[in-house]
Each structure stands twice: as C-alpha cells, then as structure tokens.
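Only one chain is shown below, in structure tokens, and it's the form predicted alone.
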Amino acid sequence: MKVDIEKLKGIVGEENVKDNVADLYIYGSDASVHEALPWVVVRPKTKEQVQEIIRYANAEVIPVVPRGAGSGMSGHAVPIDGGIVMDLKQMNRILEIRPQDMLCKVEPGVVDDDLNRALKPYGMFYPPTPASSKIATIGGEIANNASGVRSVKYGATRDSVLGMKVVLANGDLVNLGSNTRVEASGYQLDRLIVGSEGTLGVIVEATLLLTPLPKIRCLATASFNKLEDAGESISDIISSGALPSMLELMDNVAITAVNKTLNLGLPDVEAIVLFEADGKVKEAVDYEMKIMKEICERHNGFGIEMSYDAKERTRIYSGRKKLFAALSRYKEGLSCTSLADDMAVPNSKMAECARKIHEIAERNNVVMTAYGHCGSGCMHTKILMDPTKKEQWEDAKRAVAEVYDYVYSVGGTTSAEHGIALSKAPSWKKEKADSLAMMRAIKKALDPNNILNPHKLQDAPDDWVTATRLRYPVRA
C-alpha cells in the first residue's frame, strides 16, 4: 500500500514529512532489537494536524506508531507493520503549571528533565523520572506506565496521571479523567490509556500531578559479600514500615561494568545496595536512614558510606545512573540487549530471583546482571552476548523463557516498568492468557481498522526472535 506524501505534507508541512531511506533507518527502531522500516515519518505539532493523520490513516487502513524518543527497550516504536510513524517531539510545550492546585498540563513531546527542571521553581518535581529522564518523554512514559529509581516511594506514572486528551482511531477528540486527586465516577478511562503502549489511541496532552520537592536528602551505599544478604535487606527495609525514597540493587557484573566504563573504583563484591530517605526535615531522614543503615548491618553489610551532599549524591549515585550503558563494557566482544529486563516479584523473593537469575544465565552460555528498583519489587537484568553469532539468540531465547518460568512461579510479573511491545510478549502473553480475550475486544472496539501500533502487546508475534529484523549482523 502507499501513503500519499503530498496529502501528508498538505497537513504538518514539507519540512515535517520524511520519506528518505536515511531517515526511515533511523525511525526504524527503538532501543530494543528490533528493527522494521516505517513507509513514511510524520511530525506534528499540534493536536489538530494529528486528528487530521489519524483520519486520513484509519479511512486508507494505514498503520499509525506514536513516538516519543525512541527509548523503549522492548520494540514499542517499531513499525513492524511498515506505515506512518508519527514523531511527537515537536509537541513539546509546557501549557500549564498550577502549583496551588499540584498539576501541570504538558504536551506528550516534553522531556522528562526539563519539565523537572521547569518545576523547581515552584517547589515542585513530577517524580516518576526513569533512568532515561534526559531524553524519555512524557507520552512515552505515560504509554509505558514508566516508573524510575523513586518508584518505591512515589510509584509509577499512573500514579501521576490526572488525565488527558487523546485521539482515538477515528480521529476524535476526548477528554479522560479529570483536575482532581479523586474521581469516583464512571470507568477509569484515562487509567487504561496509561500502559497501553499506542495501540488504543494517542496521547496529545496530559495532566500531571506534582509532588512538592523534599528539602532533606540523604543517599547510603552498602557493600555486601553474598548477593542473597543484598536482597534479604531489601526485602526486610521494604517490611520494616521505612519509607525509602530509593532502594537500589546492584551486583557483581554491574559492579565490574561501571568501574571498567567509569573508573568509580567501586568494591570488588557480590552486590551493593544503595538506599536513600527523602523528607522536610533532617530528623525524620534521619530516622528513616538509621532504621535501613541498621537493617544492612544486620545482613551483613559493610562500608556503608553516606551524604546528605547533593553533589556527593550524584558521585556516589553516578555508577547506578549510568549502568545500562556501561553494561557493553563489562566483557569484550559481549553486547548488552534488553529482553528480560524489567520483572517484578514479590519483595520476599528478591534475593531469591537476584541469584536464579544468574544460575539461568550460566546454563545458558549467556551472562546475566541483577539490579534495579528492588524496593519496589522490579528486578532488572540485561543479557550480555555475542550478538552476531545466531546460537547466542537460542540461548537467550531459552534464558528469557527460563526467567520468566521462574518470575510467574513465585507470583510475580513480565513487566514492571518497560512494557511489553515485541520482546515479552510471548512471555507475557502466557501469564495473562485468562485476560487476552477481553484485551483484544477492548482494542477491536476502540480501533476497529487495527491502525494503531498493531501486533503489539495480546498481538504480537509469538517467537520475539524472528518477529522482525535484529539489529545486529547475526551470521549463521
């Protein structure tokens, strides 16, 4: 099928039509593996040249995929289908702060950072904030129900969604939730936006609520020996009744990847825990750090080191910030990839999955890394590989499904802050196999042409592997 450029063109501007192989390269992937050319790249500017694009596309059946900053790890802006991706960068403008009233209104193309950094001001943060808070964008996160480092005191962008305004398949307009914390009436219909991951509609403005920033924050790191001790301590500050603002892991292979990138000259020691308090006054941080500090010497924790200096902060945090990018270092000629990167078990089983993990890796001739947002229950691991050699996807196939067997076993879950997209879904698709049904009727009712990111998430493709393309130049 073809798109027509000039009908494009008449409705967001030459300059804002992209159909060169360059530019479809680019637009072709995400953070993920995967790659899948689009036909045609738009970028909008405003809501009513996206109700016009999503018209046109849904009257001719032409796949629509939203983008945001292309920092998804699980294929979410790939066009595995071909058609129009739709660049919402340029929707960027902050509309409203209301700090009396705890919300903002934003564009989906603001950049986490800099609505932060346009908040401080008024004594205010929006404090979902993933690792990737420099270049993630608001609809990004908002479509992925992103969550970040704060997540165990904060929770997750849901938590921080008061409404927006989305445009559904046929081009209208609607308005969903509301400017208040509370909204009793009705189904929640701004909720089942949040995580849907463009397949239900697309995001043109959001309301955000606002957390007043903290005055007081103290930042600790704890060496340990054992990893099983670093998760016990998790497990046991999270049923302690402390209210961490962050609760860290980090192990071995992460340990070994940052000092190698970095040069942080961190201890050479099966994991570290890093836990920070947050608050308006020293005494209640105080306590807050005493209770976790006496928790990790209990389980053996060592070399605890602690500063309520924000430019200590950042030095002792810097090697948890820049992890995922130093993780290709850890190991000539071994590639990081993003498949089982984001589980969720429950706290108690922490340590536990922090050490299976590592036991599946080594049965499967990959290397696997164990850290993240433990505190609230979200387990990270990359799989560092020789990408170009086709064995290596066998064996991370099997490591990925091995992992996954184990996260549903003790009453866990695929996915606690990337989504789904290409990479979980098989995975995700066997834990939620009693729910599909109703998924796919909700999708078919509000997108009845399947125009928007098909096959993605209940429709994905059923082998991740040979879904699309991989970017990498695997030889046989």
The other form holds:
2 protein chains.
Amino acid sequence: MKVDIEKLKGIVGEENVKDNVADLYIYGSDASVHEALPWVVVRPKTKEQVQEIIRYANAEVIPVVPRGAGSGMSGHAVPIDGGIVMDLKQMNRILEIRPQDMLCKVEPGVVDDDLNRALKPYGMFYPPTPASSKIATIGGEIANNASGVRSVKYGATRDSVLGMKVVLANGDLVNLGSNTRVEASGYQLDRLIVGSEGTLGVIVEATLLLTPLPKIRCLATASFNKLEDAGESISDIISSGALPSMLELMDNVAITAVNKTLNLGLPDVEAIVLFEADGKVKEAVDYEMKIMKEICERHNGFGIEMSYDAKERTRIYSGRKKLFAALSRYKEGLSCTSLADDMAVPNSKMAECARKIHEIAERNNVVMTAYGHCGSGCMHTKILMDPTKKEQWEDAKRAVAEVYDYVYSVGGTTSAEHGIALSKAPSWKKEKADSLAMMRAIKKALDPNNILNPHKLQDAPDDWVTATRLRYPVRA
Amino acid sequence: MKVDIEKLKGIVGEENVKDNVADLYIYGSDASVHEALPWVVVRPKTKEQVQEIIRYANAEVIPVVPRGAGSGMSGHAVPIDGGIVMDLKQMNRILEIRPQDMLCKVEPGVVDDDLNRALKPYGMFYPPTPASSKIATIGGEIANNASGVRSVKYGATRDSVLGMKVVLANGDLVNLGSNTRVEASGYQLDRLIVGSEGTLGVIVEATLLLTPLPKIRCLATASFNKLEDAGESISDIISSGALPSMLELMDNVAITAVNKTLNLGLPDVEAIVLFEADGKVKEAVDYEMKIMKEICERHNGFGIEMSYDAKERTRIYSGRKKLFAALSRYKEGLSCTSLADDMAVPNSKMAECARKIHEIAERNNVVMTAYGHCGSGCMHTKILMDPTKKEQWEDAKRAVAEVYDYVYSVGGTTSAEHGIALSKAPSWKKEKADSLAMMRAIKKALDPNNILNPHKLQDAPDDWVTATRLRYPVRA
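Alright, leaving the form predicted alone aside, put up the form predicted in complex with a further copy of the same chain.
Okay, now the whole complex, with that chain kicking things off.
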C-alpha cells in the first residue's frame, strides 16, 4: 500500500474512503472479463475534492481510475495498476435544465435514465442512451462515447455534448466547449475528452445538447429466409434517404437464443430486421415506414408486423430487448463474454459481417451471434464459451483476432459503443497502428506521470488473456 | 528567403511553385483584415507530395500555412511568419459517394457547392454549408469547424465529419476516425483536427456523413417593433420543442442597410425574425411552422409572410441573403470589417446581445449591426468603420473587447463560425485562459518545431492592430 489513507480521508471525509477487502473486491471489476484490486476507493462529492485527490496522486505518482457505474464492458474501470479508484456516483446533481437554450448541465454521476426522466416534462431528451441507461452515468458515457439503439438518427454521445469541466492530471480545472449548438472557438478539446476513457482527465461537469422528444413512434419487424436479403434491405433503406430512428438486425443464433429461453415464438429464419421511425406528426412517420416496408418486401421480407401502439411495440421489441439476457442462458455451461462485442462496419456490410462471424465461430469452437444497430453500422456479437477451460480462452482469442481482421478489411472499426480499454486493445492497436504515436504524444503531454487510468487504450497489454486477471475460475 | 525553391519544384513540379511578387501578394491575405507575404506558394496534387513538403519544412523549420479558398475571415491563411503557403485547391477530387453507407470521401480542395451538386442525385447532402459555399473548400471548413444558416437543425462541420487522413508535422500520414455513424474506438482524434485551423496537421482526405435531403421547405418572416419581443419569440420557439431548419434575427441596422442599398422595402422595425422548417412531408413542415408562427404572434410579431414556393422563399430571404454585401455600402467611407463578427451566445440571450452591441457601437464611434442564426446561438455582427483612420482601429479594438466581455458574461463563446486565427485571438485567450496551457501542450506534442500555421490561436499576438500588417491604407 503506497497510498496515504489519512490524507484521502482529510479530503473527502472518513465515510468516503474505503479500503476493506470487500469494498476493494467490488471495485476491482466492471462488466468486463477483467479483475484487479485497487488500493483504495474514494468517493468525492465536489470538483474541488477531485482536484485535491488528483493533485495528491500526481505528486505521489499514484494511479487514479475514474469510475461511474462500472457498466463498461471492456475493462475501463478495472485498476490494473492498483492505485485509487475514484467513484464519481455521488456527484449526481442535475445542475440546470435550460430548454430555452436547448441544454442542461449535470455532474458526472447523474444516471442516464434519471436525466431523461427529469427532461421529459420539458418535451426534451438526451439521445445517446445506451442499453445500460438504468445504471450508466453521464460521465462514464462521455468517457466512453456511448450510444444506443437510436444512434442512426440521433448519433452518439459526441454529437450531444456541448462542453464540460475537466480536472487534468496536474489538478487544473479546465472549462472546455461552450453553451451553444455551434462554436468555432479553436481546438475542440471537449471532443478530445469524449472517448478518452478516463486517460486524459476526470469529467466533473458536462453541458449537454437536448433534442425535442418525438411524439409518435412506429415499430415494425420483418423476417428473412436469407441473411443476404436482410442485408440488401438495410443498404437500400439507408441509401433511399429514409431516416429510421432504429434499424436492427438479429441473426439466427440470436433468434434461437431468444426462442430457447423466452418462448416468444419468433420465426426460425436466418434474419429478422426491426425498423422504427419517429416524429411529431403521423404522416411523417407513415412516410418513412412505408418506404422501409416496401424495401423489405422487395427483398423477400415477410411476416411484417407494424404498430404505433406502445404496448404492441414493446411486444414486437421484446425479443431484441431481452436478447443479451437470453444469450447467457443459451446453453448450460456456456458463459456470454463481451469480447469482440461491438465492432462497427459500413451499413452495407452488416449481413456479410454476420455471415463471417458465424464462420469464424464455427472454426474456433465457440458460439457467436450477430445482431446490432445496422443503421449506425454497429454490429453486436458475444462469444459464448466455457470460461473455466483454458483452451476456450485461446479459442476466443483466435476468434476475436479473425473477426477484427475481417472488420478492418471492409473499413470497419473496433468499437461502435463499448470502448477499447483492455479487452479490445490488442486488435484496436492494429487498426490504429499509424496514430498510436499521436495518441501517446497527447497522453504524455497531458499526463506526464501517467496517473490517469494507466495501461488502457494505446498503453494496454497486448494479450488480455495472460496480462490481466480474469473474473472466471480458469482450470489449467 | 530561407527556402529551397528547387527542392519544392522537385516535389510538386515547376508549374506548382510560385514565388513571383504578384502571386505572393495574392496569397498574402484572405478574407480578414490581415496581410503578410509568404516566401513561396506550393500547390501539391497528392498526399504524398504534402508529406514530402512537410518533411522538408520540418527538417528546415520552415512555417507551412495550409490554405483552401482563403475565404477565412479571421486570418487563418495569412502567413504571419512567412514560409510556405500550401494551396490545397488542386486536391479537389470527390473520391467516393456511398449513399448505402451514408458517407462520401473527398480530397480537401473540393468546393462545398460542388460536393452538394454531386450529392443531389443521390437524395443526400452535406449539411454544414457556410455562406461562402460557392468557394469554400471542405478542408478549410473542417480546419475551421464551419457552419451556416441551417446549423440549428443540422449542426456544424464537427457533426458531419466521420474521419480523415491527416499529414502531421513530422510528415506521418495518419488515418483518424472511421466509416461509420458511431464509433467508440478511443481518442476521437479526427474531432481534435476539426477546428484546429491548420496548426496540428494538414487534412488530405475527409470522410463525411451524408444527410437525406428534405423535400419540402417553408420559410416565413415576422416583424417586431421591439427587439425584446423578437428575443422572446426565439427563446420560446427553441423551448417549445419546435425544430426550425433556420431561425434568423435581423436588427434595425441590418434592415436599414438592406433598405438603403437594395430597395427591398423591408418594414422599418426593430427586428425581423425569419423562421423555416423542412421535411419530407408537408404535414410535418406545417406542424413546425404553425407552432413557430403562433409563438411569434403571441409576442406581437406582425406582417407574417410564409411560403412553400421556392421563388417566394428566395424573395423573402433576399434581404438576409444580401445583407453582408449591403453592409459594405451602408455609408460612404465606412468599410465592413470582420472583427468580433460571429460570437455565439445562448439562444435566450440573442435579443439582449443585439441590444448590447448597439450600445457598445455607439459608445465607441463605430457602426455595428446584429443579426444571426439565433437557433444555433450564432450572432453575427460587423464593425463598420473608416479603416484609413488610425483612431478608428482603436475604437474598433475597444468595441471588440467590450462586446466579448458581454458575450463571456452570459456564457457565450468567441466564435460560432469564423474561427479565431489572428483577429479574435486576444479576446479568445481571455475566454479560454484556463485551457491555453492544455492547448499549448498538445500543439507542442504534435508539432515540436512549430511549423504548422505558427502564431495563430493560443500563440497569436495579443494585439491584432499593431502586431499584424493590415490590408488597409491606415493614415497615421
């Protein structure tokens, strides 16, 4: 233990410093496969406390890992060098809601769903909302550049952040960005913090762009006997100029998993496409739905169900909604791991990508599904494997590498939504080979002592299986 | 002359190197008030040539100023340290248009209007389009984070860029960003290049997000006897959840200028608000227009004219469209200068800001107008002054400082659209005081020899009047 617990208690109060084994264990993992114990957990309540903690850590060269809900799936909040885990969930005030300026200001620990509940009476919402919005914090979402099912229309976190206050590695508090929809005031440093995964600074306040809430939604589902027909539908919907608010693909593995565990009676087809439009006026939503429906029919889509009714929409969506949970129960003994879980490929490659994922899974003795937010290029997959078997980790590692080789060959990128951190760093470093030096130069310039979430992203170990402790009881 | 002309001719060919006085003079200024002669102008045609030029310049520590159309209004392309001006207009190929992936790839010298003409047959457009789109290049727009009248709905350049290829100061070519609507693959380095004004790298290719073209537009104008009523209308339109595709304010100075020079017979009122909605379906456009019209009427807006017809819309918009030109002819002997010309303030402060600008102008013996894209917080103004009189530059300098003091007091920012470069750097450095060290650290990390557009932004001189040569014949 190289940290002065009394010093930290002096900053945040005794009740906000935890160093007993039970707490350290909880803060040693997130929603990824990785695990590492911190030396101590601190829970600041103000930006001044954050500054004091960072100044102390920088002077003593102690790692600091900022943490929101710990819902990251790639190991963002796992303190692989030990040090301080800084839990920001107590900084959870919504500071201002200003619909007349189309913005709100929040502390980093505000939970996404809580924010959107508070915005609803104003007829506004904050759109990036990932699937984990019940627990995910705004600070974590920004650090990860999170997004969700409606990103095809509303974009990702980077498209809805206007500015932020950030504590840098030297303890300085900087105000980045602005309070306006547009700004051309030099370096867009707030955009640099988005997606930097806690390695460049600690977000202590954010100014967010609000979007008017749509009043009407219509959701539809179409079945396809051929994955390729579903893929053609997706390409054609995008190039038609239609603007779906959601455009989802589910492959047969996903359909089977849902049917096995949830008994929803989805058709046993190669692919299901879900498409949704939203707006303020029914005619506008009708217009988009009609184009998308006709395109699906032209490509042999059948069994098309469509509804404006909230309950019906929930029913139509329930298979997709519960897919992640269903996958964990797909087969006794197989765990659902978030490895190679959210690559992005150009929209027109979604079906081909799904096909490739199946081939690669089969070749490597694991089960993989393919589903995702086709409209924004996000392909989700999971590797279902027996995590107690050492050879299965090797299988998974090979499958991951092959999947990413394919993704890069079609101009795709490592992560659409879940970030890089540890799990995806080895592949990602290949994708970004030519800009790693640029990233390292920026990291070094802003955090010369390498205290902020060290050994993530460009500095992560090259082999996540051997270099980090896994949360599973692996048998030799 | 510290540059090896023969070396440069060897890289780009003799016809693409210019060092005669006439050419140097042309490349010594842009649309700003500043002027400085380069040593030489080079016009590369490929990214490999850009790399070679930069490698040479970096080895010899020669300044390189990348230049698009030279339409920047703050001095971006003025080579205040001399050196090489790199004219990128010959790199003007549209490389790919992929509507099925909602993107296109272009070289930096492609002109905005040319790109949008090429996209039209696909039913798509690239939305950031500034007023200078007839000449402005995509590379320049990215370097400046440009935007235009429809930014309230479609955002700025930063919202429509997916990725780019950039030549760094050491000559390395890096691929930043991705080919997909969302990505969470670590540092968003493409977003860092947006708005960096040529100081961090030379953009040699860009991947742009396309947006479906609306099919229907409706434009309306409303007159207000009180500026404050116009301001209330703007706030209420934004907070109503209406989504205008344009929301413009014109103050009485602007109206008078237009009436004096164009004889359009605009009503002699304190303010005119223009509001537009667009969409694919008439009912949706009607819906937005009805809300906005009612809000204007509630705040004593009168003389409301509204049209879906293209010709009629052109007529309604003509006063606003020709305003910039009209201002230059406002009064014999007064030139229209782009100083303090495009601040952004929160939407709800637009009317107050316009009022303040008038007070400040009067107090400082200059004429200032206030108009702008209220919907996105962009306030345009110009300083009309006699540029031959030295004391008028002092008047202008005082007025600029006072305007920005006000802008910052309401949480605004220095530039909405035109960038910082030289003209706005002194004020902007006050606004960004707490993050200048962060900017300088990044600049130094990426360009240690300070060759890329040196002495702009955080390194610009503190007094643009004395530190740079002005394009006007100033009498002592």
